[in-house]
Structure formats: C-alpha cells, structure tokens
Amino acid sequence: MVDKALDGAITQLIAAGEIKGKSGELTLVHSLGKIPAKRVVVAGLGKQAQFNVDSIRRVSAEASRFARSKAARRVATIVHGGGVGGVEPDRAAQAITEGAILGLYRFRRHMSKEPDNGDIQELLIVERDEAKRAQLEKGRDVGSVVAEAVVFARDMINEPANFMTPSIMADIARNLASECGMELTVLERPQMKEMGMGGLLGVSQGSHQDPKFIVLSYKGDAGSPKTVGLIGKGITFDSGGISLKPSEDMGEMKGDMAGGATVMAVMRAVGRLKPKINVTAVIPATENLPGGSALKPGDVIKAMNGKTIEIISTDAEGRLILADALSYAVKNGLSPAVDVATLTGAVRVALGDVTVGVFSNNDELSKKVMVAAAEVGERMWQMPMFEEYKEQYKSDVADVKNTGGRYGGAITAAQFVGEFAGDTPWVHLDIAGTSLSKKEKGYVVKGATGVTVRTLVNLIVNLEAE
C-alpha cells in the first residue's frame, strides 16, 4: 500500500539494487506529501529461512534508533513477521515493543547537556485486522513490562559506584517491594554475624560502606510450599581488594553488581506480570576494597553453611558472597535456584562477549533455562562440570580454597559456588563477558546490557505454566 501511494518508489529502489533486504539494512524514503507520514523507513529483515522473533526485536531497535537520529517524534510500524513470517501477533507485538524500548535506551542521568535528538514520543503498531487487536495489545503490554525491567537493570548497572552503594541497592529494593507488594528483608552486619555469613562479612571488611543482605519475596501462589530462588552477585565496586586489579578499565568494576541488578529487575517484572508462582530474590551486596582491615590472601573464613574457605586471591570475592547467599537459599528451602554473576574473566576468554556461560548440577533445570533463553533470543552455552575439576580448588588448610588456578577458571569458580547449593537443583549463569557492551548492535546499546533479565522472566513464566 505504501509503495503504491509513493508511485512505486520502493519497488524502483529494489530494482535499482539500492534496497537488498539484508538484515540491518535501513533505507529512508521521503514521501513528498503523497502520504501523511513525511518519511518512510524500509527495513531489511534478512533471509526468510533465518527470520525469527529475535529478528523483529533487532530491526525494531535499529529502525527506532535510525528514526530518532532523523529527529522523528512519532513512529508507526507494520506488524513485522505477521505476514509471510508466520509469527503470532502477540509475539510480534512483544518483540517490536521490546526492541524499540531497548534500542532507544540511553543513560544520561549525570549529563547536563541535552542530547542532539530528543526521544521518540510514540510508537504505533498498525494492523488492519481488528480481530488481532487483543493479541497485539497483550504482546505490547508484556513487552513493555519486560523491556522496562531490562531498562531498570541497565540503569542500576550504569550508575557510578558512588551512586550505587550497598545501602542504595537496599533502598531501591525497598521501593520495589512497596510498589509491587513484596516482602523485603535487609540483614545488617550484626544479623550476618549471628547467621555466620563469613563470606560476605569477609569481603566487606576493607570498605567503609556497610554490607547489605537483601531478600525480596513475591508470593504468587500462597498455597504452594515451593519457591523459586534467584541469587544475584551484588559487588557494587570491585577493586580486587588486597589482590588489587590493574588500574586500566577498573572503572568498569562499578558493574560488578550486575547479577544483583538482574534479579531485582526480574522481580520488578514478576511483580507486574503477577504469575501464580512464588519467587524470592537474594542479593548479597558489598564493595570489595583494600584497607587496613581488608581480607588477606592466606586468611581462612567460614561460610554460612559451615564450610571453611582458604583465601588465595581477594579478587575471587564474588564466589565468597554467593557461598553465603546460596547457603541462605538452601536453608530457606528455595528450589530450584538460579544464580547470576559477573563471576570470572575466564568465561569471557572461553565464550567472548556474545554468550552467557551456563553451569549446573541438574540437567533438567539447565535445559529449562536454555529453552527460556532461546525463546527470547539470548545466547547461552552449557559448560562441563566434571568431578575432576574439583581437585583444583582443594585446600591444605581448609575445606576448599577460593581459586582453582588459571585453567578452566570459569568451571572451577562455578563448581566452588555449587559446593554451597548442595542437592538443590541449581544453575549458575556467568555474565562477566556479556553484561557490558562496547558498541551498539540491535537492541543492545553501549554500556550495561541487562542480559539474562528476559531469560529469567521467561523461565518464571514457563515454570508457572508447568
């Protein structure tokens, strides 16, 4: 219809080879008053055989950003994939909504200068078939909730460490609990000591910021004794402690609380979608800094479940706070349990900045996580967890030591964390390679990505359906 109204302009551009339909290709056509819209963007969707829902999400993001760069304020779009793509209307609308919101994201809280181009005020999804309206609205609503949860995580992760302390994380959780009708518990140092949380207390020793142990609980099925546990690493700044990191790129360590932000964002989405399932998020939050009272290499600490840990490197601190968090989850009957953490540089060496590492003690649960990830277009890969790796972190002076050496570092770190899961079905997601992006691509923008938020929301929805 648009091509016809433009006297075949799009067809002519295709014939001339200017429009090829490649994925990511965007072509601007001026309407010159022939239709109410002043400009038309023709977006390439790629080969039909490779087209999927994630293609819709990606093109929605890129086209929205392109339109913003041309100072557009109101944008209308067809239902991508609703025709020959064969995508259900609700899924297409959800992907369009998620793509636009995530692709247009920018973090400007600390900038005084206004951006060159203002924000797009309205995105209108156009569909002539009135029978599809209810499905489209449903998809739009879910897409908004999920994308806004990712934005919530991105905002937290992008904040400088002086604006995202453990106490501020606890305040955000407090607001979240109030908005979404959830239960909140925040444990302070005395309670941590009483419960024997030597991992979290040990890591926090070098910082002037008080550690916080944050527990957010959503009760969607009061009659069920089962509660899904989400555990997120909350190191609000990681200097490495006494085992000090190199100064280059240390500023990125403000994002070492990405796991904590992720599970809080998932709870935000859960609080709005209101699935009939119980979910509890556990976030151990602290800074990891050097100081006169800081944890030292060679020290021995005791985790909440009684296991003793020899400290080889104070820069292997995430697994120490997760040890207490998982012990707490197991003690309180949270099952299955999924932890999310920017845990190791080794996972980035293994999988780059494209893929999340998946580690588990339970094949059935790991398959569910992988399916949930595939459905939302997040790339994950399951890593081996063979018993032989455990030899690497055996200690001569304690039950375990907190590093297993250079080789297989992502695996030995995951297995160390798994020591505190016991028999509880557990999955560990190492997002150290994927939590930040240095470039724009599709619905991922520079800075925090909010990776695994959409996967975990989808996992909760799928578990509810079971």
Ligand code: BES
Contents of the next structure:
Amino acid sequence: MVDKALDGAITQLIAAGEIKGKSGELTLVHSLGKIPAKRVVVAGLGKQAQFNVDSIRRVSAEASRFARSKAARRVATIVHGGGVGGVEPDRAAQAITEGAILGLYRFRRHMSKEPDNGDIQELLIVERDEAKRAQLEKGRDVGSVVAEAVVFARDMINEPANFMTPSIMADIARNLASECGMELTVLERPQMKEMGMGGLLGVSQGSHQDPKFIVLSYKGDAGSPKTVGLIGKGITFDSGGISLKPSEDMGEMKGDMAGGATVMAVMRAVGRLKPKINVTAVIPATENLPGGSALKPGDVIKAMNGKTIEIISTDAEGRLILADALSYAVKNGLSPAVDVATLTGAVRVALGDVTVGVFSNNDELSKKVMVAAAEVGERMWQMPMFEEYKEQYKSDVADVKNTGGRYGGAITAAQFVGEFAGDTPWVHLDIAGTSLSKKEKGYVVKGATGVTVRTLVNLIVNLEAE
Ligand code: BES
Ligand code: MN
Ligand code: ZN
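Given the form predicted on its own above, what does the protein look like in the form predicted in complex with this ligand?
Every chain and every other molecule in the complex is listed next, the one we just looked at coming first.
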C-alpha cells in the first residue's frame, strides 16, 4: 500500500537488490510529499521459518531506534508479522509496543545535556481492518504495562549506589504500594534481630546504611489462602566486604540489587494488570561493605530458620541474605517461591551473557518457569541439583559454609539457597550473567537489561489461568 503510494519505490529498491529483507536490515525511503509521512523505514523481517513474536519485538526496537537517529518525533507502523507472519493481532501489537519502549530506553537521569536527536513522542499502530481493533488495543495496553515494568527495573538497576540505597528501595516500594493498592511491610534492624535474621544483619554490619527487609503484597484473590512468593536479592552495592573484590569493574556491583528491582517491577505490572491471584515480594536489602564492624571470614552466623553458617568469603553475601528471605517466605506460607539474584560469577562462566541459570527442587515448577520464559523470548537453561554437590559446602564448625569452591560454583550457591526452601516448591534464577549488557542488540540496550521481569509477569498470568 505504501509502496503503491510511493509509485513503487520499494519494489524498485527490491529489484535493484538494495532491499533484501534480511533480519536487521533497515532502509530509509524519502516520500517527497507523496504521503503525509516525510520518510518511510522499510525493515527486513528475515527468513519466514525463523520468524516469531520475538522477531517483531526486535524489529520494532531496531526500527524505532533508527527513526530516532533520524530525529523523528512521531512514528506510525503497520502490524509486522500480522500478515504472512501469521501472528495473532494482540500478540503482535504487544510485541511492537514492548520492542519500541524497550529499544528506545536510555538512562539519562544524571546527564545535563539533552540527547542529540531528541525523543520519539508518539508511536501509532496502523490497521485498516476494524475487526482487529479491540485485540490490537488490548495487546498494546498489556505491552505497555509489561515494558514499563522492565523500564522501572532498568532504572533502579542503572541508578548509582549512592542513589539506590536500601532506604531508597524501601521508599520506592512505599510509592508502589500506594499507587497500586498493595500492602507494604518494611522490617528494620530491631525486628530483624527479633526474628533472628542473622544473614541479612551480618552482611549489613560493615555499612553505615540501614538494612531494610521489604515485603510487598498484592491480593488479587482474597478468597484463596495461596500466595506466590517472589524473592529478590537486594545488595545495593557489593564491594565483597572484607573479602574485597578487585577494584576493576567494581562499579558494576551497583547492579547487585537487580533481583530486588526485578521482583518489585513484577509487582508493579501485577498491580496494574490485576490478575486474580495473590503475590508477595520479599526483598532483603543492604550494602556489602568492609567497615570496622564488618563480618569476617571465619565468623559463624545463624539464619532465621536456625541453621548456622560459617563465613568463608564475605563476598558470598547474596546467599546469606537469601537464606533469611527464603526462611521468611517459607514461614509465611508463600508457595511456590521464586528467587531472582545476581548470585554468582560462575553462572556467567557457564552460560555467558545470553542465558539465565534455572535451579529448582521441583520439576513441575521449573517446567512452568521455562515455558513462561520461552513464551516471552527470554533464554533460560535448567542446571542440575544433585545430592553429591552438598559435600562441597559442609563445614567443620557450623551446619554449612557459605562457599563451595570454584567448581560448579553456580550450582553449589543455588543448593545452599535451596537449603532454606525446605519442602516448598522453589525456583532460583541466577541472573549474574544476563542482568547487564555491554552492547546494544534488538530490544536490549547497554546497561541493565531487566531480564526475567517479562518471564515472571507471564508466569503469574499463567498461574492465574490454572
Ligand atoms: N554479586 C556477586 C556475583 C556477580 C558477579 C554478579 C559478577 C554480577 C556479576 C556475588 O555476590 C559474588 O560476589 N559471588 C562470588 C561468590 C564466591 C565468593 C563464592 C563470585 O561469584 O565470585
Ligand atoms: Mn559478592
Ligand atoms: Zn553480590
């Protein structure tokens, strides 16, 4: 249609071999007054056999960024994939919306200069068939809720540690709770002591920032006693503590609260989508610093469930705060429990920056998580959990020790955390490799990715449908 209005300009470019339709290919065509839009971007969708909803998300991101680089302010798009792609209109509109919002994302909060080419103000999805309208609008609305949740997580993760302390995380949770009508409890040090949260208290000892134990509850099904638990690691800065990390790239550790940001973002989406299901997020938040009263290698602490832990490395702090958070979740009957954490460098070694590590004590639950991830195009892979690994974190002086040696580090860390899940069906997502991106690719941009937000929102929606 656009081609016809442009007197076959696109057909000619195809004939001339200038447009091949390859995935990622973007061509700018000037309309020279033939249609109201000054310029047309032709985006290659790649081979049909490889085309899926995620391709739409990617193309939407790349084409939107391309338009922005040409200083566009208003963009209109057809429903990619709606034709030969055979994707349902609502799913296509959702993917277009998510792709555009995520692909255009940038973190400019601390930059005084305006961006060179400005920002796109409006994206219009154009469709002639009136019958598809309602479905397209529904997809657009869900897509913006989901994408804005990912943006919310990215913003928190990208924020420098001096702007994202445990207290600030608690303030953000307070705003979330009042905006979306959720319940909020924030436990302070005295209450943590009362409850025996030796893990979180221990890690926080070396810092001047007060730790916060944040509990956010959404009640979508008041009649049901069941509540899903989402637990997120909230280390707002991980220096390693007394087991100090090398200074190179230590700044990346401002993002060690990505798990916490992720579950808060999921709660935001859930609070807006309002599924009929109960969900509670638990976020233990603290800095890990080497102050004068910091935890030391050799110290023994006691977690909330009574298990004692010998500290081998103060840099293996994530599992200590998760131990308390998971004990709390189990004690409060949250089930199933899913935790998200930038837990180990070892998962990066194993799966790179592409794939999230999945660990579980329950095959039925892990399958549901894997399905939810595949449906939204997030790469995940399940890792083994065998008895034999337990040997590696046995202690001579306490019930367990907090490291399991170099080999299988992501697995021993996961199994350590699993010790505090008891019989509750539990899944652990290690996002240490995938939480930050060094490059721009499709709807992922440099910096925080917000990975697992979309999977977990989808998981909640799928669990509601059960
Ligand atoms: N936050 C780190 C893990 C991490 C590494 C996240 C790289 C993102 C990128 C975690 O607290 C940590 O320091 N883990 C140690 C554990 C070790 C001491 C057993 C690690 O992976 O080196
Ligand atoms: Mn650490
Ligand atoms: Zn950490």
